[in-house]
Structures are given as C-alpha cells and as structure tokens.
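Here you get one chain, nothing else, as structure tokens; it is the form predicted on its own.
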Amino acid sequence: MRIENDPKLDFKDVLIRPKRSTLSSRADVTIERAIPFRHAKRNWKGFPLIAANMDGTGTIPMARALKRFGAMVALRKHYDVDELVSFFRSDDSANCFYTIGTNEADQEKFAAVKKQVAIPMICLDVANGYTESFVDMVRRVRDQNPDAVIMAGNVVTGDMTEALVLGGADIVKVGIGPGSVCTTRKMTGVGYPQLSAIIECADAAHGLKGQVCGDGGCTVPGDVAKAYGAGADFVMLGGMLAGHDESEGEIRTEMRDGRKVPVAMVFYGMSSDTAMKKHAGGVAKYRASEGKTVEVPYRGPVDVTMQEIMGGVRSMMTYIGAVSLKEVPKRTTFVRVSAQLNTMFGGG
C-alpha cells in the first residue's frame, strides 16, 4: 500500500485565469480543429465533441443532429445489423464511431456489419482498460482495421495511455467514475479526479502523437472548456446531451392546462440495473451494478444545448486570447479554488 500526496484535481477545483488579449469578439475564434491520427494516417476536422455511447445519447438521431455542428457520436452498441449497415452507408455516419466491447456477440455483429459496409471509426469501450486482454484486443483490432480511427478506453493514468497508443489506439478515452450516472467510485473505491487524469494522460499521449478524449464529469459548458484547457483533444458527454428529442428515451409527461406536456426523460448508466436488464437479462451473479437510473429534465431539440456549449467554449477562448481551439492548452492557467485544497495548503 502507498499514498500519493500530490493533489489531484477535478473540474470543480479550478477556474481558468483570464489573460490580456487582442480578441474583441467570440466571432474572432474558431472551435474547429484539424486533428491528425497516429495510426489511421489521416486527419479529421470538426468540433471535437462526442456524444457518449450510451442508450440516451449515442443514437442515430443524435448523430444526424450533431453532424450539423461538426461534432461526433459514439453509437450505442445495441442497434441491429441491418440498422447499422443502413446508417453507415449514409452520409450521416461521417462523424460516427462504431462501438464494440470485448464479448463475442459484439465481435460477431461487428464482423457482420463490416462485410457489408466500411467502418472508418471504431470505439473499443470497456469500463476497465487496465487488463492485458484489453491491450491485446486493441492490437488485434488495429491489425484487422489498419486504416480505421480507433478510440479505446477507459483509463486514467499515463502509463496505460502510452500502452494503448503503442498498441494501436489513435485516441485514448480517459475517465473512471466521473459520469453523472456512474457509481464505480462509490461501489469500488476506484477512480481518479478527472481534470488531473486528462492532464496526465494528454501529456503521455501527445508525446507519442496520440490523442485523448475526456470522458465524463462535465456538467456545464465551463467544464467542457476546462477539459480542452487541460489538454483533451476530444470531450465526450453523456448527461449534458441526455433528455433531448434525439435521445430516443422514455419520456414522462404531466397534464398541464388539459394537455400532456413532456417534463422528464429516463437516463441511465450502461452498467446500471436498467441497462443490464434491458440488454443482458439482468445483473450477472459475479458482479454488481455500477450505474444508476435517473430522470433528467426534458430539453427539446439538442440544438439549443449545443449552441450553449459551443458559445461557452468560444467565450472562454476570448478570455484567454486563444484564436484556435488547438491553442487553448498553451494559453490556459488554472487557479485552484477548492476550499478543501486551500485548507490543505494553508489557505484561509
């Protein structure tokens, strides 16, 4: 047993310090990035935000909506072969990751889809990216798909980020337990504060010409801005994109003025009782649920939320004088604001 005493920070523990700037308007900045990939040997251009591969966000309607903003979607795993083939034959799939896990059924379905249509981007998604079998899987998928962009995770430390990049991942997904409907930290005691995880994993990945995706922990547009400031090349969102028309979720209505009005939508983690009952017939005897089911407010079309997120990021860039999103980490200085940390370091 050992204890690390250096502080590890979450989004709530910091603010971004403003700096003098020649920028006079949000219109002067660009939030598009052209990102090269180490293994796929090609570039991607757009707004590097990804809807998470969850039932309430990683949907085909969400992909069609986010395409208008240049953003991305990691599709949920539970569409059938015909739906996936039809979708990946369309232009709407240009910014979409096909998501697979480690089980045999996922592999068989992926093979069946790949026989009929090209899959340019793949998300290898597991809760625990620290197993040797997962690293082996990344190598195998890379060998079988040499031209595909591969995103793999989740991890939270530099050593495993390096292992996944060297094993064939173009993008490493960073985050264990920060999501709004994830209970991994509560159930297992395992995790890592998300801001520090992004900083450390980005440092490791960038030295090898890899990229990182901060996955989870963002609850407001300012958190997305902080993630980019910490070095995230991509930011993945679940709860912030849930509750919209494109979520395909179960909507709860109330009677108001004699008519039914949508007020809330069910949203759940993919390791929750709800998800495992829906997709696997229940929670296996050898494990416990590590997710929860909640209601989020019904928010209508996702366009309004995307405008808020993109507007927040643009505004942050004007505060620190970053003309392009790529410049943001170089222009970012974080200021610690946590009361707990102030006490730890002798603050008032």
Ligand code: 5GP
Given for the second form:
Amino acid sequence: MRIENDPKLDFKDVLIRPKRSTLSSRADVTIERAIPFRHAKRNWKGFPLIAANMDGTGTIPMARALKRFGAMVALRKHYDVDELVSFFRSDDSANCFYTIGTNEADQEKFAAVKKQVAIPMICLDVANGYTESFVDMVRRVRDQNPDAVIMAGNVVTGDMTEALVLGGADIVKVGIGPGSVCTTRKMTGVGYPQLSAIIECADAAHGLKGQVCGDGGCTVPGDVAKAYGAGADFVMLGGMLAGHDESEGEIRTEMRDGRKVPVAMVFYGMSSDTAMKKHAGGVAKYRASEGKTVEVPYRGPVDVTMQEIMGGVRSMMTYIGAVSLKEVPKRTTFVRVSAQLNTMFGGG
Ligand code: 5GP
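Show the form predicted in complex with guanosine-5'-monophosphate (5GP), please, because up to now only the form predicted on its own has appeared in this conversation.
Let us now look at the entire complex, which starts with that chain.
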C-alpha cells in the first residue's frame, strides 16, 4: 500500500486569479479553437464543448442545436442503423462523434453503418480505460479507421493518457468518478479529483501532440472555465446540458393556473439501474450499478444554457487577458480556496 501526499484538486478547490490586461470587453475574445489531431491528420475548428454520450444529452436534436454554436455532441449508443445512417448523411452530423461500446453488437452495428456512410469522428467510451483490452481496442479501431478522429477513455493519469495517445487516440477522455449522476466513488472508492486529473493528463497528452477532453464534474459555467484553464482542449458536459427540450427525457409536469407545465426531467447515468433496464434488460449479476437516476429542473431550449456557458468562458478570458481559448492555460493561475468559501460563491 502507498499514500500519495501531493494535494489533488477539484474545481471547487480553486478560483482563477484575475490578471492585468488590455482587453476591455467580452467581444475582444474568441472562444473558437482550431485543434490539430495527431493521428487523423486534420484540424477541427469550433467551440470545443461536447454533449456527453448519455441518453439525456447525446441526442440528434442536441446535435442540431449545438451545431449552431460550433459545439459538438457524442451521440448516445442506442440509435439504430437506419437512424444513424440517415443522420451521418446529413450536414447536422458535422460536429458529431459516433459512440462505440465494447460489446460485439456495438461493433457489428458500427460495421453496418460504416458500410453505408463515412464516420469521421469516433468516441470509444468505457468506464475504466485502464485495461489492456481497451488499449487493444483503440489500436484496432485506429487501424481500421486511419483518417477518423478518435476520442477514447476514461482515464485520470498521465501514464494511461500516453498509452492511449500512442495506441491511436487523438483525444483522451479524462474523468473517473466526477459525474453528476456517477456513483463510482461511492460504490468502489476509486476516483481522482478532476482538476488535477485534467492538469496531469493534459501535460502528458500535449507532450505527444495529443489532446484531452475533461469529462464530468462541471456544474456551473465557471467550472467549464476552470477546465480550460487546467489545459482541457475539450470539455464534455452531461448534467449541465440535461433537462432541455433537446434532451429527449421523460418530463414531469404540474398543473399551474389550470395548465399542465413541464417542471422536471428524468436524467440518469449510463450505468444506472434505469439505463441497464432500458438497454440491457437489467443489472448483470457480477456488477453493481455505478450510476444514479435524478430529476433535473426543466429548462426549455438548450440555446439559453449555451449562451450562459459561452458568456462565462468569454468573461473569464477578459479577466485573465486571454484573447484566444488556446492562450487560457498560459494565462491561468489557480488560487486554492477552502471548498466551503467557494461553494458560498457559486463554485458548485
Ligand atoms: P456530468 O457532466 O454530468 O458531471 O458528467 C458526465 C459524465 O459522467 C459522462 O460523460 C460520463 O463520463 C459519466 N457518466 C455518465 N453516466 C455514468 C454512470 O452511470 N456512471 C458513471 N460512473 N459515470 C457516468
């Protein structure tokens, strides 16, 4: 047994220190990035925010909405072949990842879709990216799709980030345990504070010309800003994008002034009992559910939330004098604060 004594930090443990700058308005900054990919050998341009490949966020309507902001969606896994083919033939799919799971049915479905339409971006998503078999899978998918952008994860340490980049991933997805509907930390005791995970994995990936996507744990726009400050090239959101018209979740209504109005939406983790019952016919005997089901407030169209997130990031950039999103980590100094103080000021 070993104990690591270096402090490891979460979003709530830090704030970003303001810096003197010549910028005076949010209009002076650009949140668009041109990101080069090591293996796919091409650039992607846009606002590097990704809706998570969850039932409540990785939907086709979300892809259409986020495309207007130059942001991305990792599609949920459970669309059928025809839906996927017609979607990937449309312009709406320009910023979308096709998500492949590890089981045989997922691989067969992917092969069937690929026969009919090109898939330029792939998300390989497992709860635990530390297995040899996952690295083998990344290698195999890279061999079969040399030109595709491949995002793979999840991991939380530099060594495994390097293994995935060298194995063929352009983007490594970072985060074990921070998700809003994740119970991994509770059920297994395993995890890593998300801000430190991003800092360490970004350092490892960037040295090899790879990129990282900070996945999970953002609860307010300021957390997204901190993730970029820590070195995340992309940020993936579940809970913050749930509860919208584009989420396609089950809606709870209430009678108000004689009218039925939507007030909440069901949102669940992809390894929760709810998801397993829906997609796999129940929780397998050898595994415990590591996700939960919650109700989030109904929030209408996702455009308003996107404006808030983008406004928060732009404003952070004017506070630290970063003209472009790429400059943000260089201009970021985190100050440690007591978690309690930060929560009082809305740090989640
Ligand atoms: P959020 O933005 O809601 O904090 O986190 C979203 C991320 O949580 C997803 O992208 C995914 O990595 C993770 N996640 C989604 N469902 C589950 C689940 O059921 N269990 C666990 N451990 N993580 C989940």
